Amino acid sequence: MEVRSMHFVSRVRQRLEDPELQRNLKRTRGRNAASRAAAVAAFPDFDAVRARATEIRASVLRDLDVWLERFEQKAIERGATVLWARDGDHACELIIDIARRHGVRTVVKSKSMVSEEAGLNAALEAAGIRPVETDLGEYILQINDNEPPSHIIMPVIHKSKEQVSELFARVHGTAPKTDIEALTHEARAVLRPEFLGADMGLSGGNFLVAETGSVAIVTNEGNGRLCTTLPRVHVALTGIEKVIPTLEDLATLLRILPRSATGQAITNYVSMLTGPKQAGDADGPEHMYFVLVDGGRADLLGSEFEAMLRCIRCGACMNHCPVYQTIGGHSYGWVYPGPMGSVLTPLYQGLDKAMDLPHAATLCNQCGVVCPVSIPLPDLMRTLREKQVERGLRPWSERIATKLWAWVAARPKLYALGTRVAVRYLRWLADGRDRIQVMGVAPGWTAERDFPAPAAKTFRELYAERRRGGGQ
């Protein structure tokens, strides 16, 4: 997927001025947060399970090489082939090679964010192999000129049913319909022959279980099972950080993943896939491959950003982020939007290609509070900001202003004088109103919002007056 995160500010302006997108975002705003809150309230052990899930993910990362080797050994014992990809391009090469060796012409896909990282659909098409997205949201995006997803678990959350109806009528040549069940039936009728005729199925993987060499897939639509059991070849494409030690660990993580994502106690389908079809099996692929992608993940091990690898891709952070809820996922310019994308994109694509993303947050810590594996997302964004300053990537004016502030803040008398002057200046700008509409020294700050006018006196002045008046 092309990286466009360097154009974040201009993309945000476009999204804020898009009335249809703003209506769609407003329609869904808070819905998933409310569902999660209800699911957590009905599950009294949630905090204890969350702590256990955090420890499972953290302990795996401490010995990631050991668990990956264990997974590879068990997967091979069950008849699967395990391949290792340096990055997305390498993963595409491996998958195209698999497809050619098996004479594959059509690949049915269930949702995989790693395939978005790799740009797999474009690579398959360039190789003469037809990819067909079968997750309903991903299918809608594919037939809309390969539009990128705007959410990791609800990829088409930015569209209304009327927009989907218009798209289906145009692409399918059918009568427009706005009944969601009718639209779903129409997509099912189109996709069913694709499942039956495809040579290869490609899935992502929510978790890899080292104990059994299995991949676990969590879905609500059932397309994942059709992709992984009907075609004669199955490829599971996922990141190396998804491995966990045991089935018991999987049971723990499955108790918090759907509750955090969609507010469900459990999803409609939880599939465990272990090796290809064996003698006596009613269904399953003849050949099974795992393609495990590094793509920058190994570089995070042992670093101050290692906690980010705990992520289980539930989307809770973006469901609670006021920034994401206002600008939508496409503003972030790469695969992962919201707070997790504001950390992952700079780490995977480079700080210089995502300059504004670590700043796309209010630091209210709602994302950190709801993260089911306790990733300190605001802390990680602050660390990325520090890295930008250390590498000289921020504008010179911002760097000078920060250094000047730090110098003044270390001198209490000068700081007190400066704040007294600043308060009077801001009060003068407010001109008797409670908001400042144009900030004189930083007009960009008030370009799209007002700045609250400060109190008439600083805290130090009020405190000194109170002391002189005999107060505490």
Given for the second form:
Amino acid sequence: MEVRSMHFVSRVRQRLEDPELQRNLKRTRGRNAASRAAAVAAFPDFDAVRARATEIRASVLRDLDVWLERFEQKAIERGATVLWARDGDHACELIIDIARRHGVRTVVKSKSMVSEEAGLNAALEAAGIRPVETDLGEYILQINDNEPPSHIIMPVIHKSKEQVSELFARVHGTAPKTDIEALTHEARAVLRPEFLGADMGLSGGNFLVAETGSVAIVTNEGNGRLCTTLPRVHVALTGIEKVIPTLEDLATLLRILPRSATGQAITNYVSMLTGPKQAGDADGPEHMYFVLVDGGRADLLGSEFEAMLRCIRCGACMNHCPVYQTIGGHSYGWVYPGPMGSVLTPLYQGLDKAMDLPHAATLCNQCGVVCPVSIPLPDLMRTLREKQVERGLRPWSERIATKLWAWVAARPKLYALGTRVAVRYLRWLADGRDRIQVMGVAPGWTAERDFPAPAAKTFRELYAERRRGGGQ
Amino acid sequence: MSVRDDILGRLRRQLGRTDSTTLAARERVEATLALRQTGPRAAADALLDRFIERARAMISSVDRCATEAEVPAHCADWLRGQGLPTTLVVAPALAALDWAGAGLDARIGAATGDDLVGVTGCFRAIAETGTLMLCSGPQSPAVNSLLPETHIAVVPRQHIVADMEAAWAEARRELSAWPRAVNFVSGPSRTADIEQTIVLGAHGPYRVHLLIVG
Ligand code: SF4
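For comparison with the form predicted on its own, kindly provide the form predicted in complex with its partner chain.
Next comes the full complex, this chain leading.
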């Protein structure tokens, strides 16, 4: 997928001024947070499970090279083919090659975020192979001119039923309807023959289990099961960081993933797929491939951003982010929105291509608190901001301002004088009120909100007065 | 150099691997696999009640009968009561039951896109979440619980276990070969993609009926 994170600020402005989007975002705001809270409260000692999950993911990263070899060996023993992809483009090449070798014309796809990273649909189409998204949300986006998803779990969270209705009527040539059940069943009827007729199924992978060489996928709709059961070829496309050790670890992670994502104790379907159809099996694909993608992941290992590789793509951080919930996922400009995207996009696409993302947060740490694998998202964003400054990527005015501040802060007398002057100036701006409505030096700050007026005297002045007065 | 070796090589560089730390890592990995440490689990009491309660919460319907021989008659009653067709596709594992005797038109085998009612057994049933664990194989095609609009599962009472960990332990003990597909099914297929409104029967079955035997 093309990176558009450079134009963050202008896009955010459009989103804020789009009444329909604001209405749609408002409808679900807080709902996922509430269902997560209920699911977590209903589970005895969720924190202990979260700690164990964090430990599982961290321990795999410590020995990722060996775990991957171990997974590969098991998968091959079961008759699967394991391919490694340098990046998204390379993954597309490998998949097109598999499709050509097996004479594939149609690919039914179950959700894979790596496939979005890779821009797989466009690549398949260019190669004359027809991709069909089968997750209802992803299907809606695909028939809407390949619109990008706005959330990793709920891709069409930004759309109303009226918008879906209008789209279905236009694309399916049916009568417009706003009954959500009828719309869902209309999509079911359209997709059913696709499942039955496709030559290849492509899925993502929530986890790769090293013990058995299997991929585990989690869905509510059952499209993941259909894509991996009916077509003669199954390709599981996933990042190299998805490996976990044992089936017991899978059980632990499955206790936190759906609870964190949608507040469910378990999703309707969890499937563990191991190799192709065996002798005597009544169903299953004849060929199974794994495509394991690096795409920037290897470089994070052992770095200050390693914790990000623990991510299990639950979406809790975006469901709890006040910024995400106000501007929606498209503003972030790449596959991953919200706090995890603000960290991942600059890391995978380059700091210079996603200048504003590490700043698109209030650092309120709600994301860090709910992350089921304890990724310190605000710390990582702060580190990215520091990197931008180190590499001279921030605008010159901001650079000079921070340099100036650092110089003054190292000189106590000057600092005291500066803050005294600043306080008097800000109080003059506030003009007797307790908020400043327009701040001359930073109008952007006060465009959407008021700046609180400071106290009459600086802390240092008050401290000095106290010492003089009471000798305390 | 192959892409595989390049990626693994870069991982090793990032981890600062030497021969001795690689050896230590291999030992750690083997030890982790041998240990199979379990994480925190909830208490496992009153398995049957808990299974029924959780299964209903996931919108499966639940019924009971005393012996396996009664299964076909129960299925027939339930299907007629719901106004559903009485033509079934039955997993080979349940071929021995007298389906015709209960007035049902049963075909033994794997479901196709045209079958409306599919019948399966289950390897285990999980009380923690009200979930069926279905292992694919010659006797139990994965499609029977997937393609038909109605899925009926026969759940022997002694197959209800506390949680997924318990089910894995029994699978390791009982299955000679690991199945191609292990499918955990918790109620009918559903989606909430449009306006976060739950709709049943997104792609898989509209209804799941569990018949607990014993
Ligand atoms: S960063 Fe944490 S909360 Fe966000 S998607 Fe990843 S695992 Fe979930």
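Positions refer to the first chain, counted from 1. Everything numeric in this text was worked out from a predicted model, so none of it was measured. Take the two forms, find the largest set of C-alpha atoms that superpose within 1.5 Å, and that set is the rigid core.
*After fitting the rigid core, is the C-alpha of Asp18 off by 2 Å or more between these two forms?*
Asp18: C-alpha displaced by less than 2 Å between these two forms.
*Superposing on the core, what C-alpha displacement does Ala464 show between these two forms, in angstrom?*
For Ala464, the C-alpha ends up 4.8 Å from its position in the other form.
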